[in-house]
Every structure is written in structure tokens, then in C-alpha cells.
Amino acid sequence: MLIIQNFAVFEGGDGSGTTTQIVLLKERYARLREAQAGPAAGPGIPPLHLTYEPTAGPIGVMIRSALRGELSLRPETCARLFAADRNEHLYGAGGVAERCARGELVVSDRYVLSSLVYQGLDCGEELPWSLNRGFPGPELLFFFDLDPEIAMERIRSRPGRDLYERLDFQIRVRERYRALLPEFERAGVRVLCIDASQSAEESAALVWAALEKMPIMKG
């Protein structure tokens, strides 16, 4: 598999925390840059640029109205328009890619592997694997571990669920998950896995300390 430098992602199930630690990681660099400009400026840090799948682009926005239940599609043209929307996301102008190779640190909230788990279980694995086998892998993946009866806890404050928030759905999640993470190992992804259930703060200094281990980090 081919990796792509500088490109970090969060994965997990539903409730997991992935949003969450999107925030904190963006509140953490500013206060960072922030002391950059100050008297006690230490070493620069590389621009940071926080992204999500589906993304807020025209294929990103229909998927995200059939998740909600908006729109009725086939789970397999679902798993095309993810595809479709990853392309666009790696490969468009100010693209993950384009972002990489000029040297910003890049982190995204859901990647392929989200696919493969969630599409993999509504139509079959066949179909994700062919759409998304192209695609390179990041350099580094962060997997947010929970047991799906604390996600659903979390998940019943918010105003509303999207079709996979569903107890039973998101137990299979977390297997597929666990399933799927040795193989990414395999094809060269440095793969950390985080106990959830701890606090956000918690989770989050184990990302940053994961983060500022990758070259880009270090000049």
C-alpha cells in the first residue's frame, strides 16, 4: 500500500469520541501557535489541516442526507458515493494530497478503513475492497476503541442518530474494526489504538504524543 506522508487519521465507531478529539487537537494547536509568535517561541510546528469524511462537498452532503434518512439510496450506490467523495477529498484542488506534499500536517476525522467496516457490513465486503483498494494509506491511524453500550449511551444526548447508530449495528462495528486494523499494519500504517472510555483529555494526550512523533513534527 502506498502511505502518504504528513496524513494522520481518526477512526472508530459511532459515539467513539472522533469529533471530539478533532476539537481538541485544534484548540491544542492554537495555543501552540499561539506561544510560537510569544517571547518563549520554540521550534515551529508545520500548519495543521483538519478535514472529515464524508466531506461538506456536493457528494459528501447527499451522502450525509441518506445517513440521516433524507434520501433513499441502494447501500451499494452508498458505498460508490463514499468512494466518490474520497477521490475528490485525497485528489481535489486543496486536497489531501496537495496539502501533504507542500508540508502540512493533515489529520481526518474517518478515512478508507470506515468504509470498509460500515459499507463492508450494509452490502457486502467485495464491492468497498474494489472501490477503495486504490486509495493510499495514511501515515498514521488512530483507532478509538469503546464498547458499543457506552457509545450508545453518548450517542442518545444528541438530537438525532444517522441510520448505523443503532446498538446492534455498531457491536459488529467494533469486531470489523478490530478485524480489519492488523491488516493495515501489515500493508505499513502505524496503527494506535485508544481505550475511549477514559476521558477526552486523556485520549487526547496519547494523540499528541503519537502526532508529535511523525518526521513532519520534528522540522
Given for the second form:
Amino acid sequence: MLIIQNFAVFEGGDGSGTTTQIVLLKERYARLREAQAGPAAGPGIPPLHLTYEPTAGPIGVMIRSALRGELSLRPETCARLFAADRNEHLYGAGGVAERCARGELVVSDRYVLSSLVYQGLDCGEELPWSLNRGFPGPELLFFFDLDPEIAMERIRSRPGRDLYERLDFQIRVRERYRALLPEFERAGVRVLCIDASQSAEESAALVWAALEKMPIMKG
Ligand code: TYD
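Would you mind generating the form predicted together with thymidine-5'-diphosphate (TYD) now that we have the form predicted alone?
Let's see the whole complex now, leading with the same chain.
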């Protein structure tokens, strides 16, 4: 598998805290960049671009309305939309590939593995594999592992409920992640499993320790 250097992704079941980790990373990065600013500062840490899938682009918007149940789409149609959204996310203007190539650190909330897991459960493994096998892998993949019962408890307080936010489905999601992670590792992706039952700050510290070791962070 081709690997995009300077690219890290967060993966996990719904309610596992990937979005919280993106926020904490953003805050930590802002503090660091501030501390490094000033006329005497050296090159410092690279620019950070935080992003997510489904994206805020037109295809991502359509996907989210399907996830909310406002738009009824066949699972295979959704699988194709997720892949099309990803293609724009990766290769569109100002996208992941372009940013990583110019020396930014890019961190995405979800990527290919989400499709292999979720759409794999929804419409069988073959279609998501064929739609996604051409995409390059990230340099680093964080998997936030959490008991689905606890994850569903965390989700309960949120307004509305998405298509996949059901305990029985989330139990299978966790199983599929665990089964597929070794394949990504074998394909050359560095995989880090984070026990997401610990506090968000503890998880964030582990995330940071791994990001810090990426070659891009050493200038
Ligand atoms: P996410 O944005 O993480 O959820 P939230 O809106 O609660 O922050 O992801 C939205 C949903 O999309 C989530 O249930 C996982 C699903 N998903 C897929 O099924 N396939 C994919 O390829 C991606 C990127 C997400």
C-alpha cells in the first residue's frame, strides 16, 4: 500500500471520542505554535490541518443527510458516496495529498478504514474493498477502542440519532475494526490502539506522544 507521509487518521466506533481528540489536538497545537512564535523563533512545528470524513463538501453533506435518515439511499449508493467524498478530500484543491506534500501535518477524523468497517457490515466486504483499495494509507492510524455499551451511553446525550448508532451494530463495528487493523499494519501503516475508556486528556497525551515522533515534527 502506498503511504502518504505526514498524514494521521483517527478511527473508532461512534462515541469513541475521535472528535473530542481532534478538538484537544487543536488546542494543544495552538498553545505550542503561540509559544514558538516571535522574531527569534526557529522553523518550529509544521502547520496543522485538521479535517474529517464525511467532509463538509457537497457529497459529504448528502451522506450526512442519509445518515440522519432524511434521505433514503441504498447501502451500495452510500458506499460509493463515501468513496467519492474521500477522493475529493484527498485529491481536490487544498486536499490532504496537496497539503501533506507541502509539509503540513494533516489529521483526519475517519478515513478508509471507516468504509471498510461500516460499509463492509452494511453491504458486504467486496464493494467497499474495491472502491477503497486504490487510496493510499496514512502514515499513522489511531484506533480509539471503547466498549460499545459505554460508547452508546456517551452518545445518548447527543441530539438525534444517526443510522449506525445502535448497540448491536456498534458491537460488530468494534469486532470488524479489531479484525482489520492487523491488515493495515501489515500494509505498512503504523497503528496505535488507544484505550478510550481512560480520560480524554490521558488519550490526548498518548496521541501527542506518537504525533511528536513523526519525522515531520523533527523539521
Ligand atoms: P462521525 O462524523 O465520526 O460521527 P459524528 O457525526 O457523530 O461526529 O461519522 C459519521 C458516521 O459516518 C459514523 O457513524 C461513521 C460513518 N462513516 C461510514 O460509515 N463510512 C465512512 O467511510 C466514514 C468516513 C464514516
